[in-house]
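The chain below stands alone and is given as structure tokens, in the form predicted on its own.
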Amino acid sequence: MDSFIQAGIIGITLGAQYALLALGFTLIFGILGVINFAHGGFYVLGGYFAYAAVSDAGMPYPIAVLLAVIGTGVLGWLFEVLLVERCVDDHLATMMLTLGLYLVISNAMLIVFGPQSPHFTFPLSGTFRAGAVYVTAANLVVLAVCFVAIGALYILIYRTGLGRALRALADDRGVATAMGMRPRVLFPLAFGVATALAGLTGAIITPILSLSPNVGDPVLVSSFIVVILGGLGSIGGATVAAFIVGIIESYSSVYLGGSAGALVLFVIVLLLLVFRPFGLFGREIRRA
């Protein structure tokens, strides 16, 4: 029973991390119609921004995380304004652009920081224990930050005028533009928010797991699985799917082993997509 509870806690923690990543991914697709293959790159950048701020500049870790969020958000905004905006309706071009940016980011980190994982640890240590169930202080902090960030994004999207404008553009860009919404202003803003979420995740997760130029690969795969399962462009679907994936991954890894657990996850996702091709909460992909 203790291992069952422990696996559940791990699954919820994983789900919160996946949700934070996938929300940014699905936000860009839902509003711009762009599949952002550079999402994993912004995760990597967030980790290295935080690492450099702590190790090289001697900043406190919370300030380093804040700088990572701002840095990745600004870079995402610039990337959309300078490159994506020029071909936002060309799906193939935007896929190639974002894939190219990911390769540029990972290779740049490789050149600057080298292939080895730097010594970057979470500033809090210690473990809370209840019977035979253990939870580390780092995981509790990460879980709290993820829930706060997810809640803030929901408030932004569903409780503010900016969120209503972004949702209007996602529903029907032509009508929203005729009503006075300005895609040239709102698209970069949405892109910046999404990349800032990826940067935040990288800054708080890489000190616990690992940091290297290629850690964005599994992040991109996980984000893609979550948004496909939840339904491309669905914020609620991505959130629910993230926790489903995290819990399945945790329980299958504990009771079936690492590789078998990953296999179970992929089989469940494939079977579900056979019966619901647009995902759990998806809708037919809009035509830009």
The other form holds:
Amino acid sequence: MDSFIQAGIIGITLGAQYALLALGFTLIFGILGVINFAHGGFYVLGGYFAYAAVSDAGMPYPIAVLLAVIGTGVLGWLFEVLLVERCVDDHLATMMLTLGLYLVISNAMLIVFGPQSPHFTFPLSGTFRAGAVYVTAANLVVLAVCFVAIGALYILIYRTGLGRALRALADDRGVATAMGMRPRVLFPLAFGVATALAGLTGAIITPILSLSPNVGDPVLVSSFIVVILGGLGSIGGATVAAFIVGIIESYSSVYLGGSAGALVLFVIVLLLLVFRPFGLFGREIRRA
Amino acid sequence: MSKLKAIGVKIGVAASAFVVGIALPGNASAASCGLKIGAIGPLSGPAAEWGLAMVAAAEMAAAEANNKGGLQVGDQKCRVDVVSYDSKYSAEGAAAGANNLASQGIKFIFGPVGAPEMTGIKPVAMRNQILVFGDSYAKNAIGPQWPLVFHLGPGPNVWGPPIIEEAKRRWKIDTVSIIAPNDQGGTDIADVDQQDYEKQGVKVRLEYYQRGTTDFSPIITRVLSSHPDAVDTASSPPGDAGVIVKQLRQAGFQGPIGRLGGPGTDEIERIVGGIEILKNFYWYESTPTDDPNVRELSVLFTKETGKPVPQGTSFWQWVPEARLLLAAISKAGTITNPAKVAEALRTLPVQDPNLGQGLWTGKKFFGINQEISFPFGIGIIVDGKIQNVITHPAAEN
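Same protein, the form predicted in complex with the partner chain this time rather than the form predicted on its own?
In what comes next, the whole complex appears, and the chain from above leads the way.
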């Protein structure tokens, strides 16, 4: 019974990590229609921003996280303005561009910080226990940040004028532009918010797991699975799918083993997509 | 202004060195031929520590030769250059690297370091007649069917038993869970580790994970549900092993954690957050790292190459093999005929100024005597305090 409860807790904490990872990814697709292969790169950048701020500049960790969010947000905004904007409607070009950016980011981190994992640990080391069931303080923080980020993004997209403008652009750019929405201003803003989310995720998750220039690879895969399952472009779908993926992964790994767990996850996602080809919240693609 | 002055001085020094380098007859310009050695291994990712050590060893042997005016090959002095390639610890990466080096006409490859890479590289090496001097604990790392493939150091069937014996002497270990990746780099080693433990009466439970896993919490929960006395991270790369150890301790596991699968304790300690969290830990050191002669290699590396020594301890194991490879090329008197170099290599004695006396082995396990065995070490941490590394003499495989 303890293992069953523990698997549930782990599933929720994994789900929170995946949700944070997938939010920015799905936001960019939902608003701009761009599949951002550089998402894992901004996650890595966020981790290194926070690490450098803590270890080199001696800043407190919360300030370091804030810097990581701002830094990755600004870089994402710049990237959109300078490069993505020029070919935003060309799917193939944006894929190549973002994939190239990911390689640039990971190689830059490799050159600057070296290939090995630095000493970067979460400042809270406590673990809450009840018998054999436990949850680390760090995972609780991730969970809290995840819910705050989801809430903030939801309010931004569905409860503000800016969000309405972004959704209008996503729905019909021609009409929205005729109504006075300016994609050249709003697209970079959306891109910056999404990359800031990736940076936030990297800054809070890499000290819990590990940080190195290549940790963005599995992040991209997880984000992809989550947003495809949730329905590309749907914020609600990505959130729900993230927790489904986390829980499936946890229970299958605990009860079937690490190898079978990964396999079961892919099989279930495949089956779900057979019956719901547009993902669980596929209809939302048109709306988000 | 002072910064500008400093930059000016540096440019002046560099320019002078360049002019002197051209003018002096005895240096690199003395080399009348060029020998390129390929170095393939993981230069990024969780196993990067191992790959970087391997490349550094090749660079050091090359620098040793070049600083003497080049490697004597027949009547020529050859300048040795190392061409490295990041295989990312994968079979396809290593195969791509070998093809890349083959297209450059390179006939000697140093590395790779892992079983998946070794599997990927061998067919390409055979096809292109390339001599490979790699590391891997795979059960088929070398063999009579690959006469140009040489092997660095025996696997866990040789060094596992004394390490387990030492760990059992210090801690009560009746059951152990082994955690390893679910590819050849994990399964081959975990399987041999299992036999090593079971021969000493320890019950074993194997747990495999998908390579690329970042959060090991579910696997840790599964492992701890069987209440093992010890957990062994086997050949999990140091980056993965660090997260596994951290999450084991967070989950409340108090027992000893073993590592019968390769060095990397420094990186594990960095990820975990300190030696006090490692607490009770035992592992395979590829060399007796407390030996001053072995440690001297780090000083020599900086002296020969002018670079800081790479992190980790596996660099010390690779240097004698790199020296041996160049010695064999020199003895064979050819840089284009790997078969002749392999023939020379088999006849060279295994004797290194830093690692001491070693031996050729491998016949019993692999069916071919193309493996180098040097003395190795047993690392132990007890209650967060590191103990002296125990030296074990070179052993037959």
